[in-house]
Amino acid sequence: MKKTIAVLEGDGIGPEIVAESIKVLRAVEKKFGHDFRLDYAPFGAEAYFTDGSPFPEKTIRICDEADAIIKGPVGLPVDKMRRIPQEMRPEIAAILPLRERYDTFANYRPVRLPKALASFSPLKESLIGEGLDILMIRELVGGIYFGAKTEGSATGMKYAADDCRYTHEQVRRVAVVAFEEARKRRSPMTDIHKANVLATSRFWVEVVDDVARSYPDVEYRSMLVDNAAFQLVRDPTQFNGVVLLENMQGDILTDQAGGVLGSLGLMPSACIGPEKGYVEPAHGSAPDIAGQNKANPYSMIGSVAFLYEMCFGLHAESEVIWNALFTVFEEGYRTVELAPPDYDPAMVLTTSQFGDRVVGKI
């Protein structure tokens, strides 16, 4: 396979963990005989200072011409972020426009923790049971994040408002993705919402219920988001399978799932649209540890596994990466944030050492 990939290293630990993911990408590329051209481009808060925009025109051109995109986390220390006008901060002027431009409506976030690695979780090992294997699918281009935002005053009272809006097609298409994944995995599908309060959630449930009728072979249930947050820490294995979430609720619950795993460094993701997708870690740029070679690159490497699978349809290549990642951990190696205080220092890997170990397994 011959493809072009745009590489957006991002800010903070972004360049470090992206570098390790590229090591892995190249190892798999060589093993399977593919040919990938990588085009690097600025993106994020630092790009605002160097190029005048967190999503510069030259980056847009590179992304437009690429077959897929690898994106690192974005964001700088608070003092530097305060120097960026609100409307030009990367969350508003880079991430949301990237999603909107390529209509990456389906966000895949796997929550995987084998029984052998249950000690990673802050939960009791008995709650991890035989292991976690949850695929969270979050709608990514609708809802309150993309709705109209207003600030003003009326009758002397200041106010602000965010419009939460979904169309039938926006809900239907992501529901189809979730049910198809559940059918493929032969697993249950849980729909998360707040239909007891929100009109958009009631509408969401109506559409998802309608889609469910086309999937009689898929075990389907519906759950309020506050109960889901409680259940996720009380009995996480009940969610093994596929979980469907709207945009903001998905943003929150997928981070909570990272807490259940023990680290957001264990949360890769893929953002897939009708014609193009990008992959990224679910966590932020961690500027406090940037340049120290101690960030966990698992989430970025796992995102490259998703690149092979979700963007290029190369399932064997993806599986090779997942197997390598888990093998490194199962051999007893840990990254800094996963190692207890009394852990053998020889078994605690730096960012680059972890990448090298994964490449070695490949």
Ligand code: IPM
Given for the second form:
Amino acid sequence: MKKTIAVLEGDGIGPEIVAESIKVLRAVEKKFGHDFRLDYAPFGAEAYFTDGSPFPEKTIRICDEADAIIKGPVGLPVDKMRRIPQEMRPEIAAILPLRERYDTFANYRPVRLPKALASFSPLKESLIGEGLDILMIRELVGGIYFGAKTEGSATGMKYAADDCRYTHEQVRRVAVVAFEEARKRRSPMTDIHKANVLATSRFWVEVVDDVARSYPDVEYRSMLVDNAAFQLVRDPTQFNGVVLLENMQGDILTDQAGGVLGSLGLMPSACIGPEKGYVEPAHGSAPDIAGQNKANPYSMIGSVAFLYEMCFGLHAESEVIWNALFTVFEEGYRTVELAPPDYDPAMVLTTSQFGDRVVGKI
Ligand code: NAD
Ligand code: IPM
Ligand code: MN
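Switch over from the form predicted on its own to the form predicted in complex with 3-isopropylmalic acid, please.
What follows is the entire complex, opening with the chain shown before.
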């Protein structure tokens, strides 16, 4: 298969983990005889300083022309971020415009932990049971993130407001994705919301209930988000299957899921739209460990596995990557943040050593 891929390395640990994911991408490309052109482009906070914008025109053009996009996390340490005007900060002026531009409404965030790796989790091993295999699907281009943001002053009191809004179609299409995934996996689907308070959540549930009628074969339940946050640490295996979330609640619960796994470095993701998708880890640029060759590249390499599968429909290629990732861990290797203090130092890998091990398995 011949494809063009835009590569946006991002900030902080971005370039380090993207480099490992590209090693893996290339190894799989060679093994299966594909032909990919990679176009690197600036994106993120550094891009503001070098190119005057976190999502420069030339990057937009490269992304428009690409078949898919690989994106590292963005964001710099707080003191450096302060030097960027609010409206040019990468979260608002790069990530959201990227999602909006390609209408990547379905954000797949898998939460996977085989039984053999249960010790990664800060939870008791017994709570991981036969393993975690949750696919969180987060709506990514609607809700409070994209509503009007206003600040002003009324009767002498300053205020700020964020408008939260969902249209019928925005909810329907992501609910269909969630039910389709649940049907494929023959698994339950849990819809999470705050319908006891929010009008948008009540509407959300109405639409999801309606979509559910077309999927009588899928076991479907509904749960309030505060209880879901509690249940996720008390008994995570009850969510094995598909979990559907709106944008902001999905942002928060997917990071919490990373906590259940033991590291955000175990959270890859794919952002899928009607014609083009991009992949990125669920976490940020980890300024606290940037430039030290100790970030866990699993999240970025898993994102490339997603790119093969979801952007190009290449399932065997994707499987090879997932198997290689889990095999490296199952052989006892750990990245720094997953190794207990008394762990055999010979088994603790740097970012690049981890990438090399994964390539070795391919
Ligand atoms: P973060 O996700 O960068 O880091 C949270 C914690 O997780 C840190 O302790 C970090 O060291 C650790 N961590 C994250 N990824 C890791 C990995 N691969 N391996 C090992 N440890 C890892 O969250 P933050 O510090 O709140 O945010 C930093 C910046 O990233 C902010 O500017 C934020 O806005 C931005 N951000 C960007 C994205 C994105 O690009 N999609 C996502 C989230 C946050
Ligand atoms: C994520 C991030 C982004 C979000 C930020 C950086 C805009 O936290 O991808 O989870 O909130 O969606
Ligand atoms: Mn987030």
